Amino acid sequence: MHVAIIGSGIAALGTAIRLRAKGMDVSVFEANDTPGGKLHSFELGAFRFDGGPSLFTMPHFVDELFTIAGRDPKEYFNYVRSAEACRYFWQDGKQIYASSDPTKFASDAERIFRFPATDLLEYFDHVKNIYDRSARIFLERSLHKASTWLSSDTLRALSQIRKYDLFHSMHRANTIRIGEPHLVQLFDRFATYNGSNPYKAPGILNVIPWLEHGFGTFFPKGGMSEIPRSLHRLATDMGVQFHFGQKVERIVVKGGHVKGIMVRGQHIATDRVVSNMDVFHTYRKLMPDQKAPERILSQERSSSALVFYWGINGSFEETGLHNIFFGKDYKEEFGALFDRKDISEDPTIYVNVSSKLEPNDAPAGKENWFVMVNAPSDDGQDWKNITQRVRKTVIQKLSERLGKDIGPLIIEEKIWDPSGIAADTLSYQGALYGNSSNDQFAAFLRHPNFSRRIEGMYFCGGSVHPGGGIPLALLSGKITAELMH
């Protein structure tokens, strides 16, 4: 069986490896010159930056791909576990260096916020229980197959559904179970991991912090872009064929069956097609003559990002690998994102400094800052003016919190706004995670990993089930590969 995969993002690479391990003939077509999609890297002067995702959790999903191929992961890819998950800073002066270990985190939270450590450990037990009961069903299986719903595991899980906080928002669930304002805001922020609003997204998404504090946070040696590079090497060694710089122009469908793809005006016959391209553009650009699932394609988009890549002439002991500088009014911040399609006047700022763990990413005594502010999806906003306003605010806030004027220290700069993300990654409206999860049944509303109308047509990646982010994208590839025979 010959399978063509469109795109070489992390989900596509995982799919290709799994299909090749099943003995299929796999060809990957990528418009860019390198694999990885959003997981890319670049240099500004003497500084190296990872352009996309900066957080690595659940590395066993990556290791699994080497295992099923009969290879030793360490021959291709190495990573280290971080003792510290993230450093959090509030404008009232409070701060916590959140340990990846739940027990130490709870102990530190008790000391700093006077919140009982036992209560926080109970919270972790609660979200762990949700994950243990629901992940295998809702994240690792297709929700669009009857066999999933008729299994005994699913029926048991559904009988406990009220315990999953599905009928509370994340914020409401956190307020009930924690209540302490700083910690509520800390746990609310995990809604941004799938581009959603914690005041609307269902409480079941509070399992996300368990991925950090239960499984841990990690750092790939060489940076985040080593993840797709290592998977590309593995896939190549297995016999997957990669065609870089070859943009797919059309998916050929006849009589309800996939017949191949068009590349540079040439028809390439295939038995199956997997699209790692945003599902919106897969229909609009590659299958414009096919009936599209308009209800799914018209759903609210996830948030995007406004990213400043800064080469900093200096170093700061106060910051770690991952840092969050909170705004004062979180509810207003998300109201701006999803209701007004704007960035608030006091946004929360994320700063990633990979040179803390990878010294070669910056010259001695200097640091590479990946500075991100959550942004709405691109709907025609004036990004030039928004960027100028936000840049000024970000520099001012970081300067005040770190006690040093940041502006003059910026010696290299690149800016990526939602319109640029949309253009560079073909993510519709620059949404990082496809549709938002601002609905209690959002997981069931994402596009399936297969087409019900077109035989031989499959999908993987962050815009389809189960969602975006490295772990879910890899699970997407797993589901897709398991569906194919």
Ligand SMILES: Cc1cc2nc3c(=O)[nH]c(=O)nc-3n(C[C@H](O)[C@H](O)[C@H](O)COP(=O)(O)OP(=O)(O)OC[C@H]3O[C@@H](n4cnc5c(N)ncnc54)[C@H](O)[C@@H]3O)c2cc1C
Given for the second form:
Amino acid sequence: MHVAIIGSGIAALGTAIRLRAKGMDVSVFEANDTPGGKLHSFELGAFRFDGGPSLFTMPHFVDELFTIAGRDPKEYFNYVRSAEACRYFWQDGKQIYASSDPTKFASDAERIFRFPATDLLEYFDHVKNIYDRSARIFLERSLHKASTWLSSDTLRALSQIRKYDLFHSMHRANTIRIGEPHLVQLFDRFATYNGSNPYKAPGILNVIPWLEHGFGTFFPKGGMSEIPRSLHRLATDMGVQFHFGQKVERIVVKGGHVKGIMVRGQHIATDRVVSNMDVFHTYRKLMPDQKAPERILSQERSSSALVFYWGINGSFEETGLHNIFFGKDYKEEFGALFDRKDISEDPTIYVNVSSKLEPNDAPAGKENWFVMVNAPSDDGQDWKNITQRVRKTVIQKLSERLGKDIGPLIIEEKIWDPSGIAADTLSYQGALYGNSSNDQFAAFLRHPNFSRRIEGMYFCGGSVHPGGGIPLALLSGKITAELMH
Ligand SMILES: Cc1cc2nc3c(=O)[nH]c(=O)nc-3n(C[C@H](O)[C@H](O)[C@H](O)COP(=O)(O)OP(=O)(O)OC[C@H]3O[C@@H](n4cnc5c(N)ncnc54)[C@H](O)[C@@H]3O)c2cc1C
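In place of the form predicted on its own, the structure of the form predicted together with the named molecule is requested.
Every chain and every other molecule in the complex is listed next, the one we just looked at coming first.
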């Protein structure tokens, strides 16, 4: 059985390893020169940057790929658990260094916000319960196979559905269960982990903070791009064939069966195709003559990002590995993103500084700042103008908060806007996580991991079930590989 995988994003790497472990003959075709897609890295002068993801959760999904291949993960890939999840800063001067240990976090929150620690621990218990009951159905299996719905644990979980906050927004659920405005904003923020709007996304997504505060946050030795690099090494050792700089131009379908792919005008025969390309482009660009699932393809896209990579001539004790500087009006901010398709005048700013843990990422006494603001998906906005405006605001706000003019400290700079993300990773509209989850039925409106119409056609990655972000993209690869015989 020969399988051709289109793209080498994190989901594709996981799928390739799983299929090879099943004894299949696997070839990966990647348009870029390196594996990892959005998970890539680069150097700017003497600074090293991870270009995409900066937060690593659920590392056991990565470890599992080494163990199913019969290897010791530690021979390929190492990571450390962080005691601190994130530092949060508000404009009224409040701040919390959020521990990834729920008990410590709750007692710090009680001291800072006068919110009872027991109530916060109860909140964590509540979201943990939702996670434990729902993850296996909504995240770890295909939602498009009868076997998922007929199993006894699914029926048991469905009988509890009213407890999942499915019919409230995340914000509404957080307001009811927590109420303290700083903490509500802190927990609402987790909607951005799948590019959604907490005022619309269903409350069941309040399980996301449990990944961070229950399972913990981690940092890969050597930086985030070590994740795809080590998986690529493993896949190569197992005999997966990689073809870099080879953009797939067409999927060849005859009589309802996949027959091959076209690369550089040449036909390559194959029994199965797995597309890790954004599902929108898979249909529009690679199979334009096949009937497309228009309802799914027309769903609202997730948010994108505007990222400033700055080499900073200085270092700051106030900041940690992950830092959030909140804007004042969160509702307005998400209205700007999803309704006006713009970036608010007062955006929340995320700053990641990997050189705090990986000193080689910056010269001594200097830091590598990955500064990200949530941005709308690319609809042809004037990104040059928006970038200029946001850059000014970000420098002003960070300078105020850190008590030092950071403008003159920027000695290296690169900028990635939504149109650049769309072009470099071939993601439709530069959306980071495929479709948004701004709908209580969003989980059912993601594309299945297989095609109902085309025999031999499969999908993996952030734009299909169960969604984006490293852990879910890896789970999509797992579901896809399990469906293939
Ligand atoms: C700035 C940014 C910050 C993020 N932060 C986080 C974070 O902190 N934590 C987290 O978990 N997630 C984060 N994400 C999201 C995460 O990166 C993605 O959800 C995940 O990496 C998607 O992986 P994927 O497998 O879908 O493939 P992608 O990374 O989208 O890769 C797809 C690959 O397919 C290739 N390809 C596409 N079409 C073709 C073709 N026709 N022929 C050949 N090759 C093709 C592309 O070149 C690309 O390499 C972030 C993303 C970005 C951009």
